[in-house]
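A single chain comes next, written as structure tokens; it is the form predicted alone.
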Amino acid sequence: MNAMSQDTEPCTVGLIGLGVMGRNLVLNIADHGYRVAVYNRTGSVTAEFLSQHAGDTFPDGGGLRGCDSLAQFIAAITAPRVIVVLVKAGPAVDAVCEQLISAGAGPKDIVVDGGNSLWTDTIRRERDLRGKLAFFGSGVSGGEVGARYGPSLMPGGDPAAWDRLRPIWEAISAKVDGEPCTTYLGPDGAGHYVKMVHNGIEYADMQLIGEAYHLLRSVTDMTPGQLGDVFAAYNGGELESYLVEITADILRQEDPVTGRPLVDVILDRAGMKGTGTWTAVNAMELGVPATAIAEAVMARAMSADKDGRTAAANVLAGPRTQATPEKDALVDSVRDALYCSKICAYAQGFQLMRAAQTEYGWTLDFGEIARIWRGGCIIRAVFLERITEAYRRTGDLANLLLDEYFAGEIARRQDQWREVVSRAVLAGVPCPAFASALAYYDAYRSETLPASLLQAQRDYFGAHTYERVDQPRGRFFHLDWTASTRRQVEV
């Protein structure tokens, strides 16, 4: 059917917001046999989009219908409606919901927020809009290519709404071994929360890859193109993933203007849109040590201070030049360090979700979360199959590091991991995520930590009390530290 068809045949789905993600997702939906009504606040954007796809045909009766107003948009969709909203997270989502109600949308109409909304906003919206709209949150991951040909979709909201949305989401999602990369995650904000953690892990994954590149580039004579070959080789093993794959491609790319390696032309200043920060902040709020994720966020903040770093580079001394290591051995060691650090970053993300389900009253299936991340999303990787298997073996697994496979992999590779972190420190090459992941591993495997001294300090200056190793947990004591005869009392 012609994409420009403006007949009165009703649509089965509506989509608001024709940015990059919206444009691609609507074409994906139409490709799967759905007629989609489209609306954008700026009408010229809708007209341009329809013009670009005027010659397109879609299978099984799928197609596009442009709408000039929200009232026309509502009228074009068969009730009860399914409306996907892809606008900037925040007040714009609230505004669209109110405008839809004014235009005639009702309590049986599902409004799916597919943006990167803060999960607490999704909880609020579902509660406040109950009886007016069936508000539903869903994470969408995979970038523009994923949106067009199959993203990973992370839905959360009312189960009855999911029953109606499910056929669409399963049709348009990525498929791995024939399984759709989507599953119902839980009520209210569960979907957007899982998407947030996905993005936090993505921050860590990208930072770890960057640190591996930086160390190899700094202490060997390999060119970016040669390092591209290294990462291509990494991608042929246990590190096979979308991010490692595109890293190999990026490092082999020449700048079309100067002919230099493109990575040397791009300014070393990374942006961020907030989801990584939300993940790190929530980890601190829930008391979960998601250190590699937090370090990845801080590394982007450090990169933003380009002027400060440029000035400091001319003032602050680094270490004396270290001997160049044997190149092939270092490449192998960096591979192992990257894999071990990656395991820790994912362990932290899943620990955070484990704490969140208690805090927010959800029941999350971690094996299913890993399964739907295997395809379509930015962190898709062969490695995720191992996580799925781990949670299928032990549904109540306390920490991914305790799974027999992951414990064995780190035991086998940790000497190389430690060597890489030491090499980076001695060479003065920053590796905050590598080092943080290693510190997390060492702390988690330590039966005794110096927190006993820290708690004594807290009791000394603030009477914050302490527990004793020779008394049952839950009994608290305080020592009168400043009295001439120090006396302990149970509080």
Ligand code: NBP
Given for the second form:
Amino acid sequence: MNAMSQDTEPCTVGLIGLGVMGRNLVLNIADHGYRVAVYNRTGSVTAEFLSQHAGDTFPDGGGLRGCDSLAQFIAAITAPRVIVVLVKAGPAVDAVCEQLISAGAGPKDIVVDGGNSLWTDTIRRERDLRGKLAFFGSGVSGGEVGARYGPSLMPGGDPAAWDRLRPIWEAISAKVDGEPCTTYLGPDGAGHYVKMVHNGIEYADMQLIGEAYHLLRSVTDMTPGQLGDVFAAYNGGELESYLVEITADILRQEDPVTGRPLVDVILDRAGMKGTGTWTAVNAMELGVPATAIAEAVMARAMSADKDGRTAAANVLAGPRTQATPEKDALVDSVRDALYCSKICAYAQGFQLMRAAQTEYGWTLDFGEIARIWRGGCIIRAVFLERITEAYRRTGDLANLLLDEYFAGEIARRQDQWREVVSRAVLAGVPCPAFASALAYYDAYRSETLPASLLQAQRDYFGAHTYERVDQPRGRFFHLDWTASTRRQVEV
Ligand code: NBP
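Return the form predicted together with the named molecule of this protein as a structure block, the form predicted alone having already been given.
Full complex below, order starting with the chain above.
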């Protein structure tokens, strides 16, 4: 079907924002038999997009219809409308909603925000727009290829709106074993919250892979190309995942300009757009120890200080001697350390969602969340099937680490994990996410932690009180620490 030749036919869906994600999602929707009206703030982008796809054909009556104004856009879509918005997260989403209302959109029109919006903004918008628009939030993961050929979609909002959106979302999402990688997650901001945690886990996953590479590169004589082979071999086992797969490709890539390994030419300063930070901040607010995710955010911040690190490298001493490890054994141990650390990072992400559902009044299905992450999204991995199985075995699992499969995997590999962290420390190679994941594991399995001493310190200097091991929880005591006669009082 010629996109331009059909531009008077009514559309079943509309999409606003023809950036990287929007232009690909539009084609995906049209590929599934929907006629889609498209609008972009900068009109030349719409015209260019339509001319690029003027010769495209779409099955089952699918097609594209370009609109110059929002009034034309609203008129082009059959009411009640489904409108997908893929613009920059933040004030742009509010602006688009207001403009849609001014252009004639009504309370029965579903406006799906597919950007990386902060979930509290989604809660606010859903509430404030009620009676004006049916505002709905949905995380979209998978980058441009995912958007084009099948993303993982994380919808949250009014269940009635979901009923109408569902056929489209199920059609365009990635499929694993024939099942769509989308499911209704809960009201208001639940979808965007789950997408945020997905991104936080993605930060941890990427940092852990980076640390595995950095340690092997630093303490062996393996080249990036050889390490590409190591990661390709890792991808053949329990670590099989999109991120490990692309890491193998990246490490084998030569710079077309110099012929050097491209990874040696790319400046080691990591960027970030905010979702990892939001996850870490929310973990701190909810008191959930998502340490590997927080370390991954901090590691990006450390990397960004390239000038400071370059100066410090000439001043600060590292370890004097380094033992030369047995290469093959280390490659195996690093694989085990990566897997154990990854299990902890995911356990932390799911713990965070567990706390969030209580805090925000949602009922999240963790097995389903792992299921819809199996395809389309950046953290897609074979391992997610194990998480789904764990939650199907025990619906109210207190922590993923307690599942029999994960507990067994870590028990079997922990010696290698500890050896890898020790070797990194001795060699002076920073592995903050490996080490913090291990500390998380050790802390979680410790019946006793030094918080008794900490509580004593708090009571000593600030009369913050303490509970006693020989008294029921919830009874608080204070000691007059410096009085000549020590006396404990219950407060
Ligand atoms: P792009 O930067 O490629 O495109 C941004 C779009 O937002 C453009 O269409 C732009 O229109 C529009 N826009 C802006 Br900016 N301000 C606007 C405003 N005030 N009113 C109307 N439109 C406005 O972004 P993208 O990468 O496609 O991302 C879109 C959303 O999807 C973001 O929330 C992003 O975080 C999320 N996301 C991105 C990815 C990814 O891999 N890129 C993955 C998952 C989610 P213009 O042409 O007139 O400037």
